[in-house]
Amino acid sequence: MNKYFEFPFESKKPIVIAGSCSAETEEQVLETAKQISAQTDISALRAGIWKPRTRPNSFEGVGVKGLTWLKAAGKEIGKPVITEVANGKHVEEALKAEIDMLWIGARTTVNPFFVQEIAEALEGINIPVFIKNPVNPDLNLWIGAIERVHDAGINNIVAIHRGFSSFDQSVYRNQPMWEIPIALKANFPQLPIICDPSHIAGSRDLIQEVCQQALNLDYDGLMVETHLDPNNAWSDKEQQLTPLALGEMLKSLKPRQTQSGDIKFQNKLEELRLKIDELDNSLLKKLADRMALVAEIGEYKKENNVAIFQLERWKEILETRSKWASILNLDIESMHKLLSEIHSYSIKVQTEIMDEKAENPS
């Protein structure tokens, strides 16, 4: 896909784009955008106005009043301004207060209906617009939301990667899964990404461990969820730092570069990536003879009227591989995910055989 992003920002990368999750006062907004300023200089201020709950009853934000509130605040130390949008109503209002830039938010992104109608009120205006991932794990979903705003005309779009809803227990609030993001890469190149390390990590004891693995893949910058008073917010305050520990946590970063100029590092690179090159090679001919003996082994049940999924055999491989993997020092969990996938090309291939319907006699 070759289509054409701008950055809306002038400054060296990473961004940092950082405020509270919710505009609670108009003081608290003021005063959390002073101390954040104080302590680093940021790219943009950010906070929830319209907040998308999962139950009734929890605070859903201040609604379009703090709009002024964020607006004023972002004057006040020079900074562009930016919030979530869930409508086309949400973003007229945001229009009207001459907000800088908008974010849509991953329970929107989930409804190609939403995004639509955001888009369509978005013809036209040249602002930027930044797009969550969808709440769940699905790519297309994330791409579809991108050119739904792309086709309404705007160039500047940047990815925000803030995690996937997930059955799995973990660490994190929302597990990052960043092979996702960086496939949404491969599809855009040019397509600016940044991470939000709170709704990922859930709590404000992993944030900056996040925010180092975003760098470390080369994110063009985060957004970092920070009240003055994070204990007495009034939503997700285990996640937010203060302004305090924003500031030291940056400076504890290592932003990585692109590329390097170095002629002895590129040479043992790319002499490390030809040995890649051959074991992988390897790697698919171990693959291909191992779909041989699956299709075998597929012929062998259908001749005998056996499933092709047999769970005895699943957990046997499971229990024996990660005991190698072990020995190995390989990641037990990654390699469960390999496996996984693995085991579902072998029950297609299987599937096909048993779907194989007997050849007419000529």
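In this text, rigid core is short for the largest set of C-alphas that superpose within 1.5 Å between two forms. Just so it is clear, the structure is predicted and the values come from calculations on it, not from any experiment. Residue numbers count along the first chain shown, from 1. First, how it differs from the form predicted in complex with phosphoenolpyruvate (PEP).
For I297, a C-alpha deviation of 2 angstroms or more is recorded between the two forms after rigid-core alignment.
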The other form holds:
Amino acid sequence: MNKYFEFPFESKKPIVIAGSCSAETEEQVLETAKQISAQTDISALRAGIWKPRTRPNSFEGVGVKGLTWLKAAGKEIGKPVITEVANGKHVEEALKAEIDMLWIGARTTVNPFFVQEIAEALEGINIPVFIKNPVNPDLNLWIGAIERVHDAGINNIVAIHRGFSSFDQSVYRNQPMWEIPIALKANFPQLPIICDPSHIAGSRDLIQEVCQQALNLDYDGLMVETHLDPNNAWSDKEQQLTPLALGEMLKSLKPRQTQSGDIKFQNKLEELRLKIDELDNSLLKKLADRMALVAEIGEYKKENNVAIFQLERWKEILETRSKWASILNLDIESMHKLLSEIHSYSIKVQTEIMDEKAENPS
Ligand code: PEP
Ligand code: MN
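With the form predicted alone in hand, show me what the form predicted in complex with phosphoenolpyruvate (PEP) looks like.
Now the complete complex, all chains and molecules, led by this one.
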């Protein structure tokens, strides 16, 4: 999967894309652009023209006329403009209006038919395409969408991480699940990736910390919903920042560099990593010892016709290990995940033993 990607911006990372969730009126788009531009040097101006909404009877976007407003506002501040496309017709209209860049929304990435239709509408056209993660935490769907657009001849692809929806209650509107974009990066090391903190956070007060985490993870940029009057925005009012708040938030972020040229830093890092290597090696040895015992128990359960899964034992494991973890100052939630993985692995080992045919069937 060694694909070639180009970053569509020359400016230093992290690049910033800002603008309102939706284009509402010509004045609102223009005024938002001007106020943002007075605060910070963005790389592109955003606005949604066609809005995919979860429930009917919400504002669904102003449609085609908004494209001209957006393009004009971009010209006014001398910046490229970007909007969301969800089908082939949208692509056609956006290209006609000379929109500079396109993004595919989370609700479209989930649908290979629409992504394919968009990819075909883009065949032979040189335009940067940003691809948001699908709403569900499915890495392959995200990869598939990137491949479809790439196969249409587009190298200027940027992934946008906007979080994943979940039935569970959380402080976030969409769970960041940072491990998924990290896995994406492992698949496509050259693929630029930016973070959309607005749709992850869902509320203004969490935007800064999500942005900082994206920078900590070496993201290439941010796309932040910014509106001149967020409380009266026609969509996503809780999560939009004012241009002034955007400027202040960006100033408060601590930039991180991909690497440090400082030899002292590198030596120290190398020394600590060697220690980690040793520890990982002993962790794996311990795990192998544990699995040998698990296999022994598996044989024993088989001989005695006892079920593999024992709820009481699992509860006991979770309870005791949670106590041990907290004494060791380990994060309980992460430890639960790790123990669940180890437990599934153990069940797999014992299942294989139970399923083994008797060696000397009589
Ligand atoms: C948006 O960017 O306004 C939007 C609709 O985003 P998402 O596709 O991430 O929900
Ligand atoms: Mn939005």
